[in-house]
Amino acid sequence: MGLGMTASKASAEVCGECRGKTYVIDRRGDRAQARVCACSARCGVCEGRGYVYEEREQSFSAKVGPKRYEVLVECVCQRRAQRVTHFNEVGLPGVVAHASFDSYRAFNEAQDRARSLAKHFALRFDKAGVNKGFILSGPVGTGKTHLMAASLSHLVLEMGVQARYVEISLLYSTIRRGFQEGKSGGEIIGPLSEVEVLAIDELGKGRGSQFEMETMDELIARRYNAGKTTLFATNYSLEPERRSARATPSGYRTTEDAKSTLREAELLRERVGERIYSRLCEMCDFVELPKETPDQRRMRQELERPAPPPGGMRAGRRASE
């Protein structure tokens, strides 16, 4: 159930900085933090007192019929406080603090398929059922981080769903400092086995070590046993088979080209292994952003760029002077 529209209706409807949500999310630091908006800090249900009587109806046996009596139970506005601390300990990157599905720019069908597969997920994401993930791939600055931190959002703040964000390489980096701590790999990745969705970002990055494939393997392993539903975002290629290399009209080929043919032809499928990708094919949806998706991060910077002085740089050295 959502919070938006339950307390503070009236004063909510008109607040400009939750726009009714009764929460605000911020960037503090390098993370994504949520508060409760100040249109909603006094619950006008509950007057602050944390809990309302609500109204049942019950039939205790045939010959009384139905009986109505009422129960104290949690206000709306413990629910929100409840989630907004859930929403804080998710881990999601400060940089899409104000990511949604409305702000996502799809620039070709493949992005538009993506957020709609993303969107639907989270709006019908069932929390007593089996839910099916999905799978993100495309080059960098294409919105997969986006598109997942839009879907745990709304899983969070408006379904009080429990959830976690973990980025693989971070993960790799805190599973080797506790080890240093006298911790086991498995004391780390015990709790985000367990939570209901789980976003891994980067999936296949990294040195591809005993260490790291047997970490990723034991992760989506007990997710999957448990039936656990899990997001994942990659740049690398979800096609089954490695594409032939196609050689440039010259015939030469430099150093650089090499290196990019190779990127290019690098497949989830062998980042990973046989093993969990069988996995991901049952766990997740599938969809691929084609390598020529513009990096809506560069286009930022780029229209953010100030105009060269009229003349170029001669006008602009004579203004200086």
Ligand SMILES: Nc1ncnc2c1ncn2[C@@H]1O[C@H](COP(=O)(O)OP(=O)(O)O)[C@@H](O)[C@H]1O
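Whichever C-alpha set is largest while still superposing within 1.5 Å between the two forms counts as the rigid core. Residue numbers count along the first chain shown, from 1. The structure presented is a predicted model; accordingly, all values stated were derived computationally and were not measured. Compared with the form predicted in complex with the ligand:
After superposition on the rigid core, the Cα of residue 102 moves by less than 2 Å between the two forms. With the core superposed, residue 278 shows a C-alpha displacement below 2 Å between the two forms.
Residue 29 shows a C-alpha shift below 2 Å between the two forms [criterion: core-superposed Cα displacement of 2 Å].
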Contents of the next structure:
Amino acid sequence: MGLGMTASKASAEVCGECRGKTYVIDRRGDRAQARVCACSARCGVCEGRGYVYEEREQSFSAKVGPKRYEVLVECVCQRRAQRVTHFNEVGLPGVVAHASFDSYRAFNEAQDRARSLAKHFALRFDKAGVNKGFILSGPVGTGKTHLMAASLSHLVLEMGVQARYVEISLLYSTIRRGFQEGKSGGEIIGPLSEVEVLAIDELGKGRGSQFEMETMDELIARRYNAGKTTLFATNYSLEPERRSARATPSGYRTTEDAKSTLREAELLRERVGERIYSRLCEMCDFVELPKETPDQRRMRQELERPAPPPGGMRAGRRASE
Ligand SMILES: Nc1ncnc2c1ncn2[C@@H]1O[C@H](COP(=O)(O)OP(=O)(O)O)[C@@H](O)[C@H]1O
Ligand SMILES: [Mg+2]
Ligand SMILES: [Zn+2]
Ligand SMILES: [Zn+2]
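Please give the other form, namely the form predicted in complex with the ligand, since only the form predicted alone has been shown so far.
So here's everything in the complex, that chain up top.
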């Protein structure tokens, strides 16, 4: 159940800032941070007490029959505050603070599938059950992190699910630092292997050293064994079959063959190894975005460069981006 609408129910008007959600996510520094919307700062349900009385009915004995009584329960505003606090610990980057399923634009059929996959994952998430995650593969600036962020925001703020986001090279450097401080890999991986939903961004990036491979292997194995949900995004390709199917019988190499050999070095399977890759396939559904999918980061820059707006809101916001 979501947090939204409780504040706006009383009045017919929906808050323009949070659109009835009761919280807002913005960019603060390099992080996406949530806050309770001003419209919901003063709770109209409990008037600031933090709890409400809830009426219950139960039959304690057959002779007396059903009896009504009241219990104190936590108000929705308390739950909202906890979820907001938790969201701020997820670690989502500031560039995707405004990322939602609705703000995601699909330029091709694969992006349409990617959005559906992420949205269905988030909306149908079963807190009591085992949930299959997803892998999004594709070129930079195609909204992979955007869809991860939209999914995690929904899970954390609307459903109260525990989640973490990590960019893989940051994860490796945190673990390396931990080693230097005398901690074991398991100690550092521990919290990440236990969180309900973990999003790992930029999978396959790094030096591919033994340390990195072992770390990844341990983290994924632990999550796999515990039946936890993991989301991944990668710039590496998932589809070896289609690209290597062009071999010519003569052994003569066409430019296409040379290109496909080059591509093979960029396969996720090669980057993370067979063991991890086969686990991923079991744990996740996946969508691969084609090479020609437009880069939104570049498109935005190009749109902004020729005619910068004269002062005003947009310029102000861009300066802080
Ligand atoms: N298809 C899209 N629709 C709307 N915004 C997008 C889309 N793709 C990227 N963006 C925006 O562009 C920026 C970079 O996207 P990001 O998700 O980081 O790309 P990727 O992770 O694929 O490299 C973000 O601010 C994101 O919200
Ligand atoms: Mg990304
Ligand atoms: Zn509001
Ligand atoms: Zn309240």
